[in-house]
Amino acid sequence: MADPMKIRAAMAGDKVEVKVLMSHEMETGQRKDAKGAVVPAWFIQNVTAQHNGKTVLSAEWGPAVSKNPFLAFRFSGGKPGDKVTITWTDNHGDTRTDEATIS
């Protein structure tokens, strides 16, 4: 199991923004060990963001996003208090799903 999400939601006048720290190693399957030996692609594929259960963000990746990757983007109809949830999926099929509540 991956390590949590650092996640920030904050207003920012009329628009959540919200900052994500995702923890992953993000190999791209091209690069070799110390003995010569590829070591196999292993990458998040999938993240979506939700709003009160509504799909604000949803986007696919490929093994060409950095190490630990960060996130931000903004979406309307938020206020302080509500909750929003981060989920990844990577191309073993592990999950992470965090939230954080909208300050």
The other form holds:
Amino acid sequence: MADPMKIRAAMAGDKVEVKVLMSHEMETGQRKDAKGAVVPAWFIQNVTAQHNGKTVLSAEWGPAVSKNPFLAFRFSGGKPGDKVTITWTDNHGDTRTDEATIS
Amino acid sequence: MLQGGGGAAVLGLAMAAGLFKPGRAWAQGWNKAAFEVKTLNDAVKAMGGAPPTESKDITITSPDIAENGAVVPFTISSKIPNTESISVLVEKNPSILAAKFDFPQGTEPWVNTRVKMGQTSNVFAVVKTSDGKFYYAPKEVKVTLGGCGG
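Could the form predicted together with the partner chain be shown next, to go alongside the form predicted alone?
And the full complex, kicking off with our chain again.
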């Protein structure tokens, strides 16, 4: 299981600003190891953010997203104390879900 | 949530077992075709659109010169009404499409993320509206140390 995400969700005016730092290699499939063998691609493909069971952001990523991906976005309708849930799934089928409380 | 994860795990196993040939789309809608093409127009076509129109209502904020191509920060926002998605494309990367973000109603068409750039290149932000039209804005970013090599 991958390391937990770091999620910060805070009110910014009347919106909620969410910042997420994920822990993932995001291997491109372009690199070669010391022996000259291609290092297989290994990267997050799908990201979904939910607030009160409603999707507030979804994303499709390729291997060009940087290692240990960072993502920030803003949505309306949240208030302090609400939960925001982020889920990612990578091209190996591994998945991770983490939650944060809006402050 | 659990269901989705379980489905993806099963698909992963099925792929490992060779039941799905590479090249088939899978898992919660990942647009494989769009992530394989090399040009702006082909990427938009793979997303179901006609060649996009340039727009001044898309803002790309990034360094003009990136010292480290492995981590180039971008903030992209759109003032185009009914913006449904924003994609980040790097023209000279092995595949042009880096990431696509979908904004349901209530989410601001604004995103901040970091992508890899193999070399100095044009970066395109592509906006899709809810009526299926595509718009883009270009920005050149110079890279002094590429982010795709070994």
